[in-house]
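What follows is a single chain, given as structure tokens, in the form predicted on its own.
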Amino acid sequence: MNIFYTYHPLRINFLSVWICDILNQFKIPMKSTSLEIIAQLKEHGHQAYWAGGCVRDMLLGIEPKDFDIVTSALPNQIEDILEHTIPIGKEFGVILSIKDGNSFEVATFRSDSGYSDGRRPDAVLFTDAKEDAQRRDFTINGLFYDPTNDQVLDFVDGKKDLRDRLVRFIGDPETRIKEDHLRILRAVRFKNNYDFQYHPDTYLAVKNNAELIKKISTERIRDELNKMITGNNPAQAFEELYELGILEHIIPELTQLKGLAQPLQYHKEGDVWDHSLRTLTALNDEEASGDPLSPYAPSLALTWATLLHDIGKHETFQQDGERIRYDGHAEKGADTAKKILKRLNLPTHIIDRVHWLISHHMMIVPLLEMPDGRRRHWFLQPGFEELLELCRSDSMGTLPKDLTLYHKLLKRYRSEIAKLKLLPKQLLTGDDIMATLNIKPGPIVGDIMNKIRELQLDEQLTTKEEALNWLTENQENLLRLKEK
């Protein structure tokens, strides 16, 4: 099969793809699916094998998230076997086959040559299984399974690195590098998704060649940096960006927090480092909170909060007579999240979730303060629980912990937000105060909307001719605000 590709920019049927996106929404269970492709392909007289981390999950006892397979049959080949397929990247021999609603990549055995782009080969050479083991990353994403027979084909020692968990790379790993800069990445996050260590070689060259993250797409390292922030032992991946020297080609804002100081009244944890990472080892120990508030996972715009909570204490430190300070540093610290954030290219509404996180990040005592119409608008903010749960991982990441105050406004939320939901609608429409008061649309009419809802809230006001009223007697003091 010594059949020669050039290398040509991928191309993507986006509109196929997107197709499989809907048809993912009511599929078949993966696993018996891709038998059925194994089954078809073999049938055709080919070899067919699971690929990769389907095979590493299953050996460590972890139910994979998809099934890629691998094939001696070229892409045309493919094609004609199978009856739904996209060329998604045909000159590299991977097909993506749609099946029950799944979609599967289906790729030919192949050796890769030369990568001066650091991603993609400029020439593929279509193979055998051995070779196609060699040209993988990391031994552990080397191994093959064939369901059929119930072996492991193992060319690359992957189990032997499973057993004693070690994340290596396959061959040379400044070569498994320059192939592909984002192995950089890859190796910090498998080996703390899966609580493995590194091997010294896999180390020492990611160490001297971090420089090199630099050169891939801002979309290829975010997508790494979220799996790495929503998987096992986030904190401890970003400490290792950290020592490896990574972190300060993609996010050199957090490098800042190293050794900054904190004030030993409130901060006997370490420097502002410290306290970070700790908190976001926080946002998932559940048990040690005594009493969270949500059994699920955290979304990503909430890890991201957290991670980068304190990221305005470096712009913002002082001292004074009494102590360490960092006025405004929430503010601050919002403001320089959603310049990383954008420049990650994150989802906008996850980056306005963030900068919303960490602004009221410190706002436990004024929401115990301030009067129950007020608090109880805030308990109706859309991202409420996840500041809630942003205070109690802060409270947690601090020696010495004290979670009193989380636990009394905790009390408080949960004892008022199930009537609080069950309660009408604002009582006045803008058009209403608009008409009312004789002014045109501007920011004052939400303002106005916001004051009348705390009243409603605070049980002042409890129907729409109460809030006319209201609004009627206050009109003269209403329309001094607007001049200001």
Ligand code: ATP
Contents of the next structure:
Amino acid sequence: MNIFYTYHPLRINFLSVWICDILNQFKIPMKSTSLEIIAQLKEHGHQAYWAGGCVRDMLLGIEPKDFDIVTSALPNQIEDILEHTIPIGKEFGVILSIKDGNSFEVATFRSDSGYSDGRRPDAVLFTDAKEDAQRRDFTINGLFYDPTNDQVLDFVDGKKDLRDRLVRFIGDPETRIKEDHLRILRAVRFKNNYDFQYHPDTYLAVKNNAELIKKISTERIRDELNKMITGNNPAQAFEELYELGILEHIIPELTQLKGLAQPLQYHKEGDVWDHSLRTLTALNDEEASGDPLSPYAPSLALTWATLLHDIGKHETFQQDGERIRYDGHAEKGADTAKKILKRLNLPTHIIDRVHWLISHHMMIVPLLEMPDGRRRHWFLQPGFEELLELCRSDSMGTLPKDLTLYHKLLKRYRSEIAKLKLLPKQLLTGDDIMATLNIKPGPIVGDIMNKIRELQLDEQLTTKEEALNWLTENQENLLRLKEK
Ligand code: ATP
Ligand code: MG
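Please give the corresponding structure for the form predicted together with the named molecule, as opposed to the form predicted on its own shown earlier.
Then the entire complex follows, led off by the chain already shown.
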């Protein structure tokens, strides 16, 4: 079976994202190339326009990420006219065009019919621009642009909604949600990522049908959540996912933070839910940090870790005498976060980083009190700068806000890290240790290597020779350790 001919929205997305990623390394301006493709299609007597997201973004003054093209040309004609094409969803009229190192989805005008599974159309009919606009989700996503005469084609009152900053379904909201339930999440994403409001009918329909999201594949949900959480208003987006009754179906563990009490003397901001969302907002608030490590966009892993950093407080909540405690919440929370993100099918390297960040997010105080060698070991961990950012956001998401400890740790990190990065990775190999002590492979070798690394980071050992001497001098003690 040729997978390119099997239409599935996911597959198209995956393939085009993957191909775009590779091609975008060559960076020839996409906009001018997309205009050439439109011109080529027009030369052969077809209509061709920019469609959907790129028109919306252009009218909002935002640089579009990609340029999707719609045309009256049929898939075979598109393949004949354009040079390098991949039939990623040919039966549904979607052809990928590769040009000048970029890729473009070129789609024949179509109307979708029958959504018996609530996820994708049973069949499509090739039609005209007006009908193609009707199959799109929101009015702001239903616009076309004809670059030849600089004209926006608006069959759905999209320009008006862009002006009023409204997310509004094209047609009857209930029907549109029943066709493809993912639109529930897309409504929340567009509303929040673009700082819009919901049209009242759209809001009500999303709220009344929230439960349908359960029928959507985790991969499609994951992609929307990833865009939402790294978007402009992640905290507000999650607040609305809760309020609209969506969150309980996709991340029920998070809803347990709502109303979960915190000790008032340390957390005047509210419950654990409020704290988590404030922390997420603080992550993106470089200005307010006063001393950001570097002006970078937080990674997807750091963003998820920030939202979920206190997810373990639900399981570990206890009232101990005068105060509320959550002993071991970092470790428990890391495991719960891992379960959630596995369920959402996030890549393993992201899940592992989230797990590491959450399980270590309570380390500011211990790090400040540790012996130099051990602390420096932590400074050199690959995720440490992200851990610092998580700690900063955590402190900023707390009322009263107190960043003293964070700044102390940041200062230490900055004063030491450059020199630490220049140190050789290890003074002795496992073979050196086994040969010197005349021992066989076993956990003890790793333990000794760690000890030598600590002494090196503590500047007690600086050369291989010193390390070998130390090994011989401490041979007896070390071997006794082995026996234990
Ligand atoms: P972005 O790329 O920033 O996520 P976009 O609007 O380009 O935003 P895409 O998912 O790339 O969104 O889809 C391109 C266009 O296809 C949309 O603008 C919309 O017109 C249409 N579209 C995408 N998904 C759906 C859907 N589930 N239902 C109806 N129309 C959709
Ligand atoms: Mg797009």
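Positions refer to the first chain, counted from 1. Since the model is a prediction, treat every value here as computed from it, not as a measurement. So that the term is clear: the rigid core is the largest set of C-alpha atoms that superpose within 1.5 Å between two forms.
Superposition on the rigid core between these two forms places the CA atom of Gln460 less than 2 Å from its counterpart.
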